[in-house]
Amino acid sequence: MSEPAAFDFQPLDPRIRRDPYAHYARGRREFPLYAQPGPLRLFSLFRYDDCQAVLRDAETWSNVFPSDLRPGGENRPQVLNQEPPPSMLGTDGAEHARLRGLVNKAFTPRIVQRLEPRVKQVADELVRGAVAQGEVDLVQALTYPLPVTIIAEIIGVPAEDRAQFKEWSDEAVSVLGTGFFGALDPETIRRQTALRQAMDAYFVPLAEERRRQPQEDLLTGLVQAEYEGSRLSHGEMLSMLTLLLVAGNETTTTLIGNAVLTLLEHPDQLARLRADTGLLPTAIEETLRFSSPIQFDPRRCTRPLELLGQELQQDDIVLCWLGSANRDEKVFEDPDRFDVGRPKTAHLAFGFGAHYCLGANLARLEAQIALETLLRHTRSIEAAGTEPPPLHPSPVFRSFTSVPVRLAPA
């Protein structure tokens, strides 16, 4: 009997990136603790019960990663190591409690159900636009303006600057999870840093606008936050605009172009959509499960410890693969089979525990109106070119820059 190949699983490698799926399947089945090779004592988790538990254990599971632990980082010049205050997303515990809590009002269901008519206007608008073109990048036409359109009318900030948005959001993801899997050179640390300083001259004049002539936004519930005493630094307040405005539109991006992309594979469960456009929410949450917009969630161990027969040290990364955790066949009947009524399930794509996303009933509210929106301006929607798309440069992301597509109208 031949020995079983080994697994060869490489998150950058393009090839399984576009169809991780197989991969993922061998890793929970043979590998479910895998020691990815690399500079750094890091591990891939699989099984959804397994990613479950380590994000639900915030204690023993940090969503901090000290600049030293990264590939290359003891060895940075001191100048690339001023690192600004971490946003909410890293940081554990009350500091995490404090930071969440000071945008948490603006992203509770009864705020963002208030969002609805708004955010139908702005579909409508894209895609009838969209639509009169017949053939355009629906990235560029739908999936990334709705977003960050609403996202940036929650700050405060002017939706007319949506082009910058997109270079800064592009920039800023390009090279999220990469650092995982070997250093950073100090040419993309320089341009990471120039784009820190770029948003924070963008954003201080309309901070200090704020605190002069509030406004019914959030951007001005952090100003007040801010000049209230403690409860939000300066540069505190600078990250979180950052992450809200990237975190506001990436994900939701990937989630209505991944839903377009999926129907267009699956043309029986398109035709059923457009049937009953009743299945729209469940169709968002089997896209959500089917082909999940992050595909890992990485945590730092806090304390020696053993995980699935292996010893673990303090320090250690484990990435908990959402995407291979949300096909878990113990967990989800058929999980292959793409079904827009499937029943809700409970995924893993918007993470689980303390860090669970922030914005995900907005993204499930523009994901929802974005497909009905399209569905009832077009007769059919197609595929336009041969090429595969091409690929978002950040191994987080199962992603594609630009959807080309044709649309018929009704």
Ligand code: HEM
Contents of the next structure:
Amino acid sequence: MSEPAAFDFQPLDPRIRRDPYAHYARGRREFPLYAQPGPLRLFSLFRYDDCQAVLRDAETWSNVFPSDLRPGGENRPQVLNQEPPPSMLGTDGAEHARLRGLVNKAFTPRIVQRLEPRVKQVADELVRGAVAQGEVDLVQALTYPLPVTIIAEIIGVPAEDRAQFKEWSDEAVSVLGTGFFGALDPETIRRQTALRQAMDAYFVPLAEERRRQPQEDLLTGLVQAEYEGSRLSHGEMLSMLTLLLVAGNETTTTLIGNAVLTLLEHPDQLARLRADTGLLPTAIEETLRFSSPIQFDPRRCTRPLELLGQELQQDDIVLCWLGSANRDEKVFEDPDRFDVGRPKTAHLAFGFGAHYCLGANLARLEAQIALETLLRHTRSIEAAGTEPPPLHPSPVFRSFTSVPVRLAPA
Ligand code: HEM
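Would you generate the structure of this protein in the form predicted in complex with protoporphyrin IX containing FE, following the form predicted alone above?
So here's everything in the complex, that chain up top.
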């Protein structure tokens, strides 16, 4: 009898990134807590219940990842000195609650619902333009410009600058998560520092303007919080703006793109959705589960403990594989089936616990409207191009940087 092949889960391997699901399934079955080979004490966690338990327990599992824990971090003192204050994503406890509390009112279901007419208007303009072209890259034509326009309007930065935001977002997220698997090279560090400086230089005069002339936007709210002194430092305000501008774009772009790609791979489900657009909310939840934009969510262990029979030390890092948890057969019936009418998908695509995605309501609204508008304006949607779509450079994302399609007008 031959030995079963060794489990060699390499998150940066493009073949695994394109089709990780058999690897995830084996991880869930045989290696639920897998020690990643490499320079760090880094573990992959594959099962739904285990990921949820880690994300739920914010005392044991921190979202703060000091740079000197990263590979090569000890060689980065000059970068460390320049490092900006963390955004809410990189804080714990009271500090996290303070930062999140400053902006969460802008993203409640009631407030987000008010944006519906504007989201519909922007989606309509973009889809009309795309359909007029016939064959388009949907990322350029719809999935990127829709979320960036809306978040720019919420923050209060000119949506006309969206080409610039795209450049920044792409640059910011291109290296996301790669530091867990190896040292960042000096050129990457230099580019990331330059990016941060460019974004700061953009936001500072806009913030000045709001200080002189307050408006009804999030930027004004942040400037006022900064002005009051104790609630927000200047650096924190800039980190917040960068996070909001970047976090919401790439992810929602990905969700809409993944919905279209997955529907094209499942023509029966596309036909079903066309016939009954009342299924749009569940179709979006199913896309989030089946093709999760964010594949892993990292946490740092704050104390020694035992997990799944292994001893973990303080500062060990665990990657919660949301993309795997969302295919867990113990939670989802027939998990590898894409079913736009799947009832109740309590997926972890937006994370779980204290850092649960701030923009989940907004992302859902935008994705539903984008798909509805696309279906309404087209008779058919087909994949264009013969090559598989290009993979996003960051291993955190399950995303494709272009989605070429042919659209036939309704
Ligand atoms: C499909 C779209 C989206 C997905 C899949 C997604 C996913 C996630 C996930 C997994 C987290 C948890 C991170 C963690 O646990 O460390 C998160 C947090 C966050 N998301 Fe989203 N997101 C999406 C859209 C958005 C949008 C539109 C915004 C715009 C405001 C946004 C803003 C944030 C922020 C600010 C956080 C940090 C929350 C905190 O630390 O308390 N996201 N997101």
